[in-house]
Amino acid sequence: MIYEVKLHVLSPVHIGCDESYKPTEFVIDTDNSTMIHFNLWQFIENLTDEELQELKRISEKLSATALVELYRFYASCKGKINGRVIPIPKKLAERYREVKQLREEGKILRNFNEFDIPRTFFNAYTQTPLIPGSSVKGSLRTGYLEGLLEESQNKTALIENANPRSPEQLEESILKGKMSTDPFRLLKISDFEPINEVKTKIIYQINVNKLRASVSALSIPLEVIPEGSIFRGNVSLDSPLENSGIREPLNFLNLLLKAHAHYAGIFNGEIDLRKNKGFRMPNISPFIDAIKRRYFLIRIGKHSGAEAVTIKSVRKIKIKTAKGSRWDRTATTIWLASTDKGPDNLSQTIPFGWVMLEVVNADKL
């Protein structure tokens, strides 16, 4: 059976792809808060014999200074730079303005660390921003085997027995299966790609504590797909055949309906939270009527929250304290996406990575 589906992004995602914008292939333009990224050599065709001869001095410098010059030199050629415009926060538009006039080493390359930002996953050919697939699977595989192991009735010898240094011991006796019998075989999700054109952006990643009043301790800009994005992808599920091996096969609507429960009772979690630290939540309301026939709730990409990737029965996380580190089942922080680098409040904040699922042929369910 082949589903077609939606993600509805509800709060910014970031899907992580070990890529972070070179600084040879970005400008900031200050005045409008943006960030240029440009190809380097169409940009190269567009100079002149002078501005070239100008780019080859900066670029055979061997000190961190050429850093900076080849910021200015890029202001200075700002006309002829043309290429994908992405918002970033005000803030990180004046540290660019401040770093350009640094004139020390030093300096200089402590604050281009700031200008060190990870990109979110995509496309290689059209530069446009992808979800895969792996990400939504791994997502579900996780609320699956939460729901399956909140059933099981060996749920306590199967607890009593987790190795926390092994969890794929536990997620083959949860799923009856493993490798070649691992009922998740016969489950295929292709990439998502944007409906209609989606312009990422660049915001701040925050860090705050859950219980204590100071509002953030951490924060880094980092490119994310923003809310309100839509993508669409297929999930194909087939049958095991005979003798596959596979004691339990997926059923999707049970699949979706385990993984929503799991991420709708860590939504909630942070709806309470909320009222204590007063960030914004995603608004799901346009989706209840439908929600658990049609719609579905998941949380995927960076700062999900451990919750979130972990099974709440067996979860052990590792919380750093003063006197080094302890295990606990709840985390003591969480990530915020913010446009500004240090608010006053978290009122302009939200947690990262909600998504409403949508089966568009929810009738094949």
The other form holds:
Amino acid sequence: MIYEVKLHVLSPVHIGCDESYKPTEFVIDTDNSTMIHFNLWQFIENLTDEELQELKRISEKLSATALVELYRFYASCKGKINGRVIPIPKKLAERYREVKQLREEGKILRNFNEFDIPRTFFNAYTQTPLIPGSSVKGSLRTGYLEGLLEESQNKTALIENANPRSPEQLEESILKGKMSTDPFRLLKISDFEPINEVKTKIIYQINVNKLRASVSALSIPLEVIPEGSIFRGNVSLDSPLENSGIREPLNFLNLLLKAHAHYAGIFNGEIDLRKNKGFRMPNISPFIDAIKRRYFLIRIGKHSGAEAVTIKSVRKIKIKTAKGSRWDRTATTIWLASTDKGPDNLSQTIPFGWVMLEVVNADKL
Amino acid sequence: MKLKEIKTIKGKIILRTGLHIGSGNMEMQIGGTDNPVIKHPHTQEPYIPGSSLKGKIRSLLEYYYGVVAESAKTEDYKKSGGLASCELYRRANGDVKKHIKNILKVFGSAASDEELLVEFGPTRVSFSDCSLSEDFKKEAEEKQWSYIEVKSENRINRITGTAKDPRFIERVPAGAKFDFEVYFKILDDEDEELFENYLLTGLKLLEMDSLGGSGSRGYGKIEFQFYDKQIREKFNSLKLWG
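Form predicted alone done, so how does the form predicted in complex with its partner chain look?
Let us now look at the entire complex, which starts with that chain.
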């Protein structure tokens, strides 16, 4: 059976791809708080001989001051730069202006880290963001495993035998199969491409302690897919053959309901936390009428939180302490997306990764 | 049996999601990816081997026409992996027997039995390797696009929430275009039906499934674009179920 699926992004999503924006391929428009990401080779083609010589001179410099000179050079050629425009926080634009004035090598190196901005997963040709099928599949699998464990007649034994060093064993026991007999091998989830144009943006990722009153000590820029974006893809689920050895075949509706239950629990936990911390929560009201029939809540990507990627009954989260580390049932901090580097309060911040999965042909469920 | 015609399907394969057809790691390179895609040895450009297309289409047809299910009824399943074979053909009855015969005619039977060799005749279909199309290469050259992307993946420990088993997989990015050519021999009147019900149906099934590795994690979604209007219309109007 093939299901058409849409992903409605409810809060900023970042899917890591081990790539950052290279300092040679962007310029920041400090007046408009935007970053322009451009193709270096196309830019070079538009330079005059003098400008090209200047770029060559900068590129041959061996010290870190070349980075600042490059930024100044790009700023002087801003009119010749065409590329993808990405909104950035005002504070980051201000920092760029400050960094451009730096002269001392040590300071330059320290401050440049702030412009090492990780990219969200993208199509190398069109530069548009994508949501890989692997992210969605992993997310559904976690929720399903939790649901299945809760219903299992062997629940107590499974929990007692769960070994953090060998999580595969737990998954095999819950799903009653491994590799060739794992029911998820029959579930195929495509990569998801955007419907209409999706413009990514740069935000700060800030870490907030759930218990203490302080807001944050850490804020790092990150590229995200903004809330409101919609992606489409498809899911196919094959039926297992006789003698296939798959003992717990998947039913797509059951899978989605279990995943929804897992993530809805975490969502409700964040609603409770919001009462103390004051951050925003995604608006799920447009979907509520057909929730658990056509719409299912999931969470994907970076900063989904340790609870989202683990199974509740066996969860053991490593918490770093001043004296080393300890294991706990819940994380002590939450990462929030913020347009402000150091907000006085959290009213404009929002947790990462919330997505509403829509089955377009829900009548087939 | 007489060669009456060789039908040709020409067109493009457009990648809708990243494609990984692995080449195996022939040599260890420092900083290289663990899982390279197959590339032409001279040009180092990725291509789609005809064998990958043929194998996947055959496999999908075997599922579609119930050959795998038939095979799975006995221990043969474990031995043959559900492949349509002369052995299975001899044993089967009814509709599925017809489908096994037709699949063996289209894709080849490797029959050693002279009687069956005569009955099936030579393999009808021939898939060419698909190279990157010239217009795509031109566009990629102009825009300095790489033919390869590297996707990093890992596994999550669902007890501790930590990442493990990091891996780096080469893919040809979504949007790449390959030239596609298939030849189909018409040896008797019945072969006209094989062209539509097996080759075109197989191509349709492939479009709905995935090509290459890691299809269950989103890789390998493709779209066919046929140059011939008649084939295009026939392909678009094909209904596989219902």
